[in-house]
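Only one chain comes next, encoded as C-alpha cells, the form predicted on its own.
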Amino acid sequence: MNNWLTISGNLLFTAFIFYLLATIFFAATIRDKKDVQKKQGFSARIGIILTIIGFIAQVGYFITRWIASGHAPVSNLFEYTTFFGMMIILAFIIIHFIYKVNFLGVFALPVALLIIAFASMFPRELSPLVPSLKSHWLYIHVTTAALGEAILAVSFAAGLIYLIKVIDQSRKSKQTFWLEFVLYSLLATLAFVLVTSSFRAVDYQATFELVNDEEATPIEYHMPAIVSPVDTVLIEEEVMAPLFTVPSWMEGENAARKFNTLLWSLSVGLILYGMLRLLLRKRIGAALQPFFKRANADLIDEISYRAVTIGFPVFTLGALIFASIWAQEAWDRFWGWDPKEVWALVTWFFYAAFLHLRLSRGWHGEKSAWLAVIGFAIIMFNLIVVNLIIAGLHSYA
C-alpha cells in the first residue's frame, strides 16, 4: 500500500511542475502576435501539450491513491480539492479544443494549481471510512458536484478577463475596487500556501488545552495563534501568545484553528497585494490590462456563458440530486439544512438567476462577467469556510 502510496504522491507533483510549465507557455501567447493570429502558434501548442500530459499525471495519482485506499479518493478535503483541481483541468482542455482560446490558459491554469496547491496544506493520510461515507452514492455525489464546480469555474476565469479587459482603468469606479479585490482573494490563496508550507518547514507548534477537561484535551496550532478556541490556555511560554478569543458560536471540529489560519492567509494576502502595487505604481488590474488587449471580447463573454450553461445543470445533479440520495441513504433523510447543503443550495440559485437574468433580462458582457466571479466566490466559500469554519455533518471533510 505504501508504495502506491508513494507513486500517487509523485505523480500529483508531477502534474503539478507540468502544469506549471503549462501556465508559462500560455502567458507567452499574450505577447505572442503569431499565436493570437494563428491562435494555434508554438507557444500554444506546447501548453497544451503539457497540460494534457498534466493531467495524464493526475489521473495516474487518483487511479493509484484509489488502489491504495481501497475507495475512491474523494472522501477527504485534500482528495477532494485535489479532484476539484483535476476537473478544472479537464473542463479547460475541453473548452480549449472547442475554442481555441488561448488566454484563457493564463487565469483557468493557475486556479487549478492554486486549488491543488490548496489541498496539499491538507492530512493526506489514508484512513477508514466513516459509516456514512461507505456509500457509492458518495463517489457519484461528489465526483459529479466537483466537475459541476470546475465548469463553473472556467466560466469565473474567462468572467475576470472580461473584467481585466473592459473595465475603464484611467479613474477610480466601484469596477475597478471590486477587481482589484477579486485579484486580492487570489493572492489570499497563495499566502495560504506559502504561510502554511513556511511554518510547517519550521515545525511550528503552539498547544492549548480546555480549562475544564479532565482529560486535558490539546489543540495543536502550527502557525502563531492569532485566535484562541474558547475556555483554552496556551501551554508553551515561548511562543506568541493568541491576541483574541474566537467566538462561542464557532465550535466545528479545530474551528479555532482554522479561522486562525484563514486570518494569517488574509493578512499575508494583504502584504503580497501591498507589496505589487508599491512594485507596479497601479492597480493589479491596470497591469493587467495591457495583456489581453487583442482578445476578443464578444468570445470571452460567450465561453463564459456557455461554461455556466454546461456546469449549472451538472452541478444540479451532483450537489442536490445525487447529494439528496445519498443523505437519504447515510442519514435516513433526503434533506437537513446542514450548512453544506444549504450553501450548495444557495449556489444553485444563484447560478439559475445567472442564466435567468441573461437570458430574459439581457445581460451580457460585464453584468455577465460579474456574476460569475460572484458565482465562483460563494463556490470557495462552501469549500473553504463551510468546511473549515463553520460546524456541520460535512465537517470530517
Given for the second form:
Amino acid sequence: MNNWLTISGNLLFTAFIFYLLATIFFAATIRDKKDVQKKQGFSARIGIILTIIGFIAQVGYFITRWIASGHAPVSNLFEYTTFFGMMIILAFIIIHFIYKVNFLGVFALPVALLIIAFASMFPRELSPLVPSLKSHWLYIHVTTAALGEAILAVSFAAGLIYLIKVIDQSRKSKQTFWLEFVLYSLLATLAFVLVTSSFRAVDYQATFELVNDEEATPIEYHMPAIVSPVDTVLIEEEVMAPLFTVPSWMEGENAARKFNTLLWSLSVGLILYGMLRLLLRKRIGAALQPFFKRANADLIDEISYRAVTIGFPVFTLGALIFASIWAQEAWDRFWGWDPKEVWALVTWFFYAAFLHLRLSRGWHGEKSAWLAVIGFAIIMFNLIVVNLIIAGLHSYA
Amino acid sequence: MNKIKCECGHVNPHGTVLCEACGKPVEGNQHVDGNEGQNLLNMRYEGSARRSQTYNKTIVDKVWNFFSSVKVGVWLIILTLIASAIGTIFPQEIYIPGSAPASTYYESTYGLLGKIYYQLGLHNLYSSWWYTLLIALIGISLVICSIDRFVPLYRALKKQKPKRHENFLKRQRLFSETEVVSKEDMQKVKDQLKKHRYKITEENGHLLAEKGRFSRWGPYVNHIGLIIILIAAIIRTFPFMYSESSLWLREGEMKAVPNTNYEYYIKNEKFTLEFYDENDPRFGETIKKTGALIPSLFQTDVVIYKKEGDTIIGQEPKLKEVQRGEIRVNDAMKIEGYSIYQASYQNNEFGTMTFKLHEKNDPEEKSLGEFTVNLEDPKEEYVLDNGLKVRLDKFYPEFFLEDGVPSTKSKYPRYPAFVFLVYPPEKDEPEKSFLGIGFNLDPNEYDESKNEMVENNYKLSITNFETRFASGLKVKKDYSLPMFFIGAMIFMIGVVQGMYWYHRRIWIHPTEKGVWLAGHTNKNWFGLKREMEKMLLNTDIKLPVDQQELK
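Follow the form predicted on its own with the form predicted in complex with the partner chain, if you could.
Let us now look at the entire complex, which starts with that chain.
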C-alpha cells in the first residue's frame, strides 16, 4: 500500500520538475528571432514535449494515489489543488495545439507550478472518505469543476500576458499599479511556498498554551510567530517572541495561525518584490513587456476569450449542475447556500457578466483581460479563502 | 406605426435600421445602432426593428426598455453577485450551531460586526425580500431582453433575400471586388461552399451561402433554460410540488411516513454506525492526526409497510410489507415519489438496563440475582434466578423533579429513573427502591407517608446498560426536480449552441463590372477568413479584405 504512495509522490515530483524545465524552454522561445506565430521553434517543441511528459507523470501520480487510497485523489485540499494544477496543464496543452502560441506557456505553466507547490503545503496523508463523500459523483463533480476552473485559469494567463503587453509602462497609472499588484500576488504565493517549506525543512516549532485553560490543546505554529493567538503564552524560550496578538474577533478555527502564515507570505512576497524591483530598476510589468513584443495582441485576446467560452460551460456543468445533482443525493437538497456553493454561483455570475459585457457591449482587449484576471481571483478566493477561512460543508482541511 | 417600404419592395416594421430583405439602410434610422457616418454597418440583430430601440414614450415603453438593456442586466448580475458574497461573510442562520439563538449568537461570536450583520438581516440573506427581488428582476430582464431581440432577429433572418443592396454589401467587414470572374471559377466557389456545408440560395445569379444560423438562437435557448429554472423555483413553493419532513426513528420503532396520509409506515430494523479503523494502513496517520474517529458508514435498515384497505380512526391499520432495504448517506430509498434520506442520528437514549440485587450492608455488593429491563417495553414483574420477585412500580423515561415530585419530560428513555418494589422472602411488605442514573435514594426518605421507619435489607444497582440509536430520516417529495434538470440541460444546450457554432454568411453579387463578394459572421472572424482563403484558392475571385483592420 505504502509503496504505491511512494511511487505516487515521486511521480508528482517528476511532473513538477518537467513543468519547471518546460517553462524554461518556453521562456527561451520568446527570445527566438523566428516568427512566433507560425512556426514552432526548436525550444518550443522541446517545451511542449516536456510538458506532455510531465503531464503523463502527473497522471501516473493520480492513478497510483488512487490505487493507494482506494478512491480518486480529489477528496482533500492537497489532492484537489494538485488536480486543479494538472487540469491547468491539460487545458494549456489543448489550447497550445489549437493556437500554437508559445508565450502562453511562460505564464500558464508557472501558474500551474505555483498551484501544485501551494497544494503540497497541505497535509499529504491519505484521508478516508466520510459517508457523504462516498459517491461516484465525487469524481464527476470535482473533476469537471476543476477542469472548468483550470480552463478559466488559462484565460487568466492569456489575459495577464495581454495586460503586460499593452499597458503603457512609460508612466505610472492605475493600470500599472494593479498589474504590479497581480504580479505581487503571484510572488506572495511563491513566498508562501518558500517560507512554509523552509521552516518545515528545519522542523520549526512554536507552541502556545491558553492562559486560563491548561487542559486545552496547545496551538502549534510551524513558522516563527509574528502574531500570537488570544490569551496564550509561548512555551518555548529559544524561539522568536510574537510581535503582537491577533485581534479578538478572529475566532475561526486556527485563525491566529492562518493569519500568521498570511503575514509571513505577504511580507516575504513584499521582500521578493522589492528585490526584483531593485534588480530590474523598473516595474516588473515594464521589465516583462519587451518579451511579448512580437505576440499578436488580438490573438492573445482571442485565446483569453476562447478559454472563457470553453471554461464557462464546463464550470457550469461541474460546479453547479453536477454539484446540485450530488447535493440532492447526499444531502437531500440540491442547493443549500453553503459558502462554497455561493462562491461557485458568484463565479458563475461573474463569467456570465463577462460574456455579456464582451458580446453585447464590446468589451474587448484590455477590459476583457482585466475581467479574466478578476475572474481568476474569484476562483482562487473560492479555493483558498472559502476552504480555509469560511467554514462550510466543503472545508476539508 | 408607419411601416417602411424599402425600394426592393419589402415592407419593414417601424424602427427597422437595415431592410430585412435587402439590407439597405433605412433613411433616418441610422442613429439607432450607430450606423450613422460609419463606414461599416453595425450588423447587430441584423439592424432589425427592436421594440426597445423604437418606442420610448409610455411608461410601458420605459419599463420595457429598462429591462431589455444588457447594461441593466449586467448590473443586476453584479448586484446579485455582491449580495451573494456578503451572505458568506458570517454563516447563515441555518448553519449556526443548533443550540444558539441567532439573536445572541452573532454578537457573541463575531462582536460588533456580527451584531450589525444580524440586525441588517444578513443572517437570512438568501431568503430576504430584496434578494428574492434581485433574482426576480434578473428573471424579468431575461424574459424581456430575449423577446426584444429574438422576435425581430428571427423575422429579419427569415425574410432575408440572396440579393442584397449594394450599400449593404460594400459596408460589410469582409468585402472584395473582382472585375472578371469566369463561369468555371463561380462553379468552383459554389462547389467549395457546398463542401464546407454552406446552404446556398440563389436569385438571378445573386447568391447567399449561409451556415450555422441556429447558433444565433443559442442565447435565447439558454435564457429559456434559466427562466425554466426560475419558474421551477417558484413552483417548488407549492406544497403539492414539494414537501419535506423529518422523523426520528428508534431501532425497532415503526412510524407512519409523514405526509403520506398514513398510507406508508416505516420501521427501523437496525441502525449501523461504523468508523474507520485507527490502525488502517492507509488512513491511520490521518485518523491519529485528526484526533477523532472518522465515520465510514451511517446506515438504517428499514422496512416499508403499506396500509391495506380502509381503517376507521382508532383501529389498528392492516399493514403489508412492500419494501425492505438500507438507507445510507448518498443512497436514499424511493417509494412512490417520496425519497427517504439518511440525515442524522442520535445515540442518547437507553435501550436496556441491567440491575443487580444485593444486600444493603454487604460492602462487596455480592449479586443475589440480575435482571434486565427493556426500556422500550418494560415488564411489570421480574423474577430473579433465586426466586426473588421485583416489581417495577414506576418508570420515568426522562426523569426530572417537578416541584419536588418525580416526573418525566418525554416518553424517550434519555434519563430514566425507576421505582422498584422488591419482595424479600422473609417479609410480607415489599421494599421500595428509587434509583436512576447517578442516584440511588434511600427509600426511607421517600417513604415518609407510611410514618414508620422501614429499614431496607436489599438494594438494587445498575450494572450495565445499552444505548440505542435513533436514526434521523428525511422524507422528501419534490416534483420540481425534473423541471430544474430540464432547465439546466436547456441552458447547457443553449450555451453550446451559441458558443461553438458560428453563423456565417457569404454573399456573391454579380454587377455590371464583375463580381462583389462580402462575408459576415456573428463571431470568430479569424475562422471565417481562414475558411474563405481555402474556398477561394485557385480561383480568380479576390480574397475579401477585412475593412475593420484597415482603419
